[in-house]
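Below, in structure tokens: the form predicted alone, a single chain.
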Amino acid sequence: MSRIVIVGAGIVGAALADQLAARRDGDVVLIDRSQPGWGTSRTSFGWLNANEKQPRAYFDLSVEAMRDWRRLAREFGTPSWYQPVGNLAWVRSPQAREELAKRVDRLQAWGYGAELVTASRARGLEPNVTIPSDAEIAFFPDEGYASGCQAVQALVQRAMSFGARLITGVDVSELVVSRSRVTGVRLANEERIAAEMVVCCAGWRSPELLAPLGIDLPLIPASTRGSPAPCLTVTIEGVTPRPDRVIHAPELDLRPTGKNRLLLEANDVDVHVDITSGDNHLDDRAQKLLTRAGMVVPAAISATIVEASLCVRPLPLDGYPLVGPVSDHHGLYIAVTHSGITLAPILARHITLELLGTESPILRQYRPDRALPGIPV
């Protein structure tokens, strides 16, 4: 038995299936309870960046991930789901101005594309955005965004062309264990799939899958009231002309998503949503974001809301990826992370090396059984 089963067809699972299927000649099975990319990957803001990533090792991992995205996109031609359009950010409070200037200095010292720009230069970059004259403004030219659901579907289709098997619309009810070794999975429909290795890429749902094995995955609980894991993303349409880049304003984060659409998010709104939030509550918060969008993008004043989505993010307790084999359960590998949209290609590349027998020094510090709290060095 040489089969590898991947549980979860979000961006991490899809990127891994793509990498593995190209090398395993039909021995890869990808399973998802819904459809590929229809979970967190679809609702995520999808910002590709290493902007606030620290310490240096984590920053370097994210920078290399951004390069991997460029290489990956070239393999698909010029896919619409990858947009390295840059990021324009501004702040106004004295403390935020100081923090932004220090961040730009640090990023420049680390060789990252970052510069403070004048309001005039910023308006030249984004003439369809209202930018205050008294703001401290920074431009990050190498950043951008990925449309998670579309990217996942492209990766899964290619994996299937390499011989991967896709199973959707059914839960993995349990991991099958024999003598402390994970030997496969059992589906909710009672089908059992044997495997040499099972890779858990189930995101925020991973703890419920792993708990029966006595594995306490160090994720911030997503289902508790007030958890920071859930956030709200809102799609609006009818925005013409619209900005071309990722925008971070004090009151709102936004980016394009389609011809005349924008995707919106705001940290201070996120704290008022959780996994129990009903549609009425989400719609009320979405309306607040729409109002703010009209203040930042004049053409958004007449826009309408298309969708208000609860996005539930996997948040490791120390903020860093949980990637690697589980020492007490041979045959089980975990790949769960925040910033999955950014990190997926590089994690998939290094995880593939490990599953084929070569340990990755880069992943060694992100093992799921590492001591917590801790910060990789």
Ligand SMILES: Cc1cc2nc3c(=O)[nH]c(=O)nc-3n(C[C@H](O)[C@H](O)[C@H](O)COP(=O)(O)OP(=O)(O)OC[C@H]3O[C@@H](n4cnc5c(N)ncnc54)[C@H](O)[C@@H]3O)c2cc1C
The other form holds:
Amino acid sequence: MSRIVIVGAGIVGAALADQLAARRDGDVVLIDRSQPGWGTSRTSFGWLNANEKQPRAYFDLSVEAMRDWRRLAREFGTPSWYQPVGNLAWVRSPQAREELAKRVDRLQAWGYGAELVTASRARGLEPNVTIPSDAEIAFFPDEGYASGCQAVQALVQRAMSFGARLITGVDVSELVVSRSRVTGVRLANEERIAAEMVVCCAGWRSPELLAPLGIDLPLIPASTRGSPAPCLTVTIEGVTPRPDRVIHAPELDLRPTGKNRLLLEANDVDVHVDITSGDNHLDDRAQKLLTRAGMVVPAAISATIVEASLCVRPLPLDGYPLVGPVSDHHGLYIAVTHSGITLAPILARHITLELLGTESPILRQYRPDRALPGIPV
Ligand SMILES: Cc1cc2nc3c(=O)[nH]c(=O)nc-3n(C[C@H](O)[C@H](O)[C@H](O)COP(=O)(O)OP(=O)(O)OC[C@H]3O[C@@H](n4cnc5c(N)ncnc54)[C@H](O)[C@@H]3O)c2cc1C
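Could I have the structure of this protein in the form predicted in complex with the ligand, to go alongside the form predicted alone above?
Next comes the full complex, and the chain you just saw is listed first.
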């Protein structure tokens, strides 16, 4: 039997392990330095959408990805980790109003669920948020969110029920190369696992795994000052009543995460967070998000912060997925992407096809060694 080793049990590695193991025609080994779902996928905002995805091919991929989530969730019954609750967004500045109206027009023309709504309709949809009466408001009924960590755990459990092997709590320290072919991995405990194919699903840490092979994966480095990769998500508790949907307000993104909890994020706060940010700095930023939450959701005024997580986005330099084999490195396949919560199931479906020998035309444009800044042509 051929063996495929997947490095990284985040949403991408877990979705892939699940689909590969379901074929039951090989041996799948999934390895994580921590626990399944405890990387970026755990702290992700997890908004399932194709809302701002362009060009058309990338938009179509994301729409198809939303369908894959629906299908996947059906297979698990009605899992709490999949919530297709819709997204309510509003803006106020003249420029943002114009952009939102244009986006809704484009999305409607592309057949996507998007509409501008009145303030009273929006309040009917979400009575537990404060929406300014002068706002331009849009509703995207087919969007929603997935809780990354729980989804990963469900996928890994199912992959194991199909026969996949899970190894946790140990780093893959090295990809083993023999005669310019990747032939397996070496673990930090010196164990060596041979494989016909190694799939790198190590998220933002992938560059450090691939660099010794001379592969310069074009991800935005997390450690440079001002990098957009590191960010902050904050969980608050005690929000009753709380909104049910994904909410994008001008200064805050939020969504439910459990019964009386909300997950918060804001781009302008992320800008001031980096990988070396200490606890005091993060607490200060988290308080800022809590204050903003109180302005959007009245019940959040008395909420408390239960977790403030510094997390890192795997951000390809051009923003698009890095998926596929790499020239001159047989036995190696890479799957690293931003918007990975949305895209994981569809990428996993196409990657499974490729690993079983059929090239996916959809993935052809996302090869990791495509011409793009930071990578040799
Ligand atoms: C704040 C934030 C908001 C986001 N919002 C959205 C959103 O709204 N919608 C969306 O679709 N996406 C969103 N994303 C992006 C999305 O979360 C990521 O693209 C996705 O989680 C990446 O999944 P992954 O499996 O590639 O990485 P991870 O979840 O990080 O998994 C990689 C795994 O590899 C393991 N690993 C790494 N190196 C090694 C090694 N050497 N040996 C063994 N194991 C290793 C890690 O422990 C980890 O578990 C957001 C991200 C962030 C940070």
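What you see is a predicted model; the values in this text were computed from it and never measured. What we label the rigid core is the largest C-alpha set whose atoms superpose within 1.5 Å from one form to the other. Positions refer to the first chain, counted from 1.
- After superposing the rigid core, the C-alpha of residue 367 moves by less than 2 Å between these two forms.
- After superposing the rigid core, the Cα of residue 55 is displaced by less than 2 Å between these two forms.
- We note a C-alpha movement of 5.6 Å at residue 26 between these two forms, with the rigid core held in register.
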